[in-house]
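Given next, in structure tokens, is a single chain: the form predicted in complex with the ligand.
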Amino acid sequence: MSEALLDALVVGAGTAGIPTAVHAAHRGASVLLVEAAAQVGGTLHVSSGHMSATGTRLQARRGILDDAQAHIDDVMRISRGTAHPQLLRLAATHAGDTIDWLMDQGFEMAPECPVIAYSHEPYLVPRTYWGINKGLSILKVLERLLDQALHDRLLEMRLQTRLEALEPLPGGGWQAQLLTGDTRSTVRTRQVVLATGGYGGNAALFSEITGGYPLLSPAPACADGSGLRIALQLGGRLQNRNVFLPTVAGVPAQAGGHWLDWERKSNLTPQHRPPWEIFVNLQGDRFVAEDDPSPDARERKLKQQPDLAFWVVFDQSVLEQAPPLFVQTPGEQMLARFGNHPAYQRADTPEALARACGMDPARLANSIARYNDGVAQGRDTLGRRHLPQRLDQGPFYAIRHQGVTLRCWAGLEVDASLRVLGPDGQALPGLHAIGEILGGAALSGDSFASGMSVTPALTFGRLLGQSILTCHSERSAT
């Protein structure tokens, strides 16, 4: 394989890379899929796997009137017109086919879908879908297709093989330097598809790109931004460098760490669990109506807080009365963290709690007192509506939360054929990029639109593999 000129080297066997490789291989392209990790799947191992699409058979069955233009309009409404118009149109136009294709391949759809999802700014109509096992349901389909293609010798795959560098070949195409264990090798290829994901596993790169925001992310370590760095060294352009919005919010699994266990995150979505606690910033001031129904509004308020941080404050009575704050975490497990993790603090009075947390004692005491007045009067100063009970029975508790980076926002600039653009705005021939390496802001602008990372990753992978990549000899399409 090292001597022959491949049709395509696909880098990254995740959400975007697997469909690219499988579809291209079925057309007869000579494809090598390389994956740095020991297993395929990338972020699908942890992703919620929410997808959004219109014109699907499931929507039709439910009588939901919807089309790609309505999806585009909705994303543009949510993002205040900041999504990339061409890429958004490409993704939205083909997303319905992606969902129907997944269903044809045996995808196990959750029976309630499509729905309006509330974890991000909601769409106007039900067009969000997920599998019964979240991202793993998508991976189950992709893995089966990949295994079949490998079994049929339609493509080659190398696990634990990392792309280290790319050089343009004099006559066109690329020479790729690969590292498998300690062994270096090169391959020559007409086209390269960078499907290497985001950089949510790389705190230094994240800080460099966002201009110093702290990272807290559930992304796997494989999301190290190495593919992005390679493309930037070749002259690729970074788009949306200044766009960033934290998701509300999480606690690092380990003190000082930047990894968040998303499966056991705290449940701060008011539509799922109306808040019993108050949120105060590092000074001790409330800064948001904790049950504001708009995720976008809550996220923008959080972005203004130093270190993207706040304390979730409650009292003994809330501890006993309220539904569990953390998903899949019994109360006693949460309690065991107090005294063992600096993000968890407990004290007999609000003032002592503030001192333990490094807040201003008078400001925290005032925040609690004003909240309690609001509960008594049925009217909160910040407009919060869910006011279940006063916070006045010690001991008092505080859990330090931080804004979460669910997916990276900045990424490579590409044209409508998903070719990486060089410094002069011209496409670098034969170099494509898809998935989170494009940055989430390309598809949902400076806000979150549900499903607009996973669905475009799958959809662009399918489009590249089915038609955009050039193949020397074509078989019948998948």
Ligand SMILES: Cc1cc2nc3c(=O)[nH]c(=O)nc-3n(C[C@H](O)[C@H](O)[C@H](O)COP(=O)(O)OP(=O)(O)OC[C@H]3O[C@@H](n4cnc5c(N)ncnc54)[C@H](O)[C@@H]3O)c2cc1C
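Having seen the form predicted in complex with the ligand, can you show the form predicted on its own?
Below: the lone chain, stripped of partners and molecules.
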């Protein structure tokens, strides 16, 4: 297959790349799917797998009246009008079909879905979905479809294979330089689909694109932005360079590292667990009403804090009485980290705790005192409403958290046919981009809209896979 002129080279076997390759292969296209990692799936291995769509059969069964225009309007409300209108319409219009398609493929939907999700700014109606095993539920479907296509020899796949370079062929198409282990190879193809994901595994590139913000991410190391760099070298345009908003929040797996401790995920969503603790910045000052019902408001307050960091502070009484702070982590496991991880600090007094954390002792003591006064008066200075009890029983505890990057915001600019745009605004013939390489801001703007990363990746992959041969014939005709 590598010596003939392929119909499509799909780079990245994740949420977007797998459906592209499978759908294209079933339509008769000759397809090579390559993946830099040793396994397929990309970020689905760590993703919550949230999806959003309207007009699905599941909505209809529950009598939920919803349509694509309402979805578009809701995303524009949440994003303050900053989402890409053409891509948003394309994604929202076909999202319902994507969910129904997943269900037809045996997707194991969580029984409560669709719901209104509160991990980010909520929609006005229930249109968020996820599987019983989060992102792995989606991967289970995609792997089965891919395995069947490989078994039927409908396509070829190479793992641990990186795209090193692309150059246009005379008369159309592309020549791709691939590296598999220590072996280099060349393939010629009519179409290239970049589905290489974001740059959440590359702290240096992340800082460069976002203007210096620190990275904390669950993204795999192969999410290094290599596909993005190749497209930019070919003249592609980067959009939403300085757009960034952190998710509240997580703990690094290692001190000073940029990998999120995904196994110890904090439950800081007040609709799921009202806070018993207070949040203070690196100076020791509270900066947000911890139970503010708006995720967007909490995220923007965190963005203003140095290093996107804060300490979750509580006392012995909260430790004993409050619901667990970490999802699926017993209290004794959390306690074992104190003294063994610099993000976990404990001391007998607020002042001693502040010194251990590098905070100003007077400011932390004042933050705790003012919070305690608010508890006594039933009125918090920052407007917090959930005031269960004072923080005055030592020892005192603090866990350093940092804003998390669940998706990369900047990405390649494409047209409504998902073709990469060059410096003059014209499409680069035969070069497409889908998935996180487009950047999260394309579909959510300067905010988070639930399900507008995974669903568009699946949807665009299906649409592009179904049109690969058409794309080639139309280009040839022109």
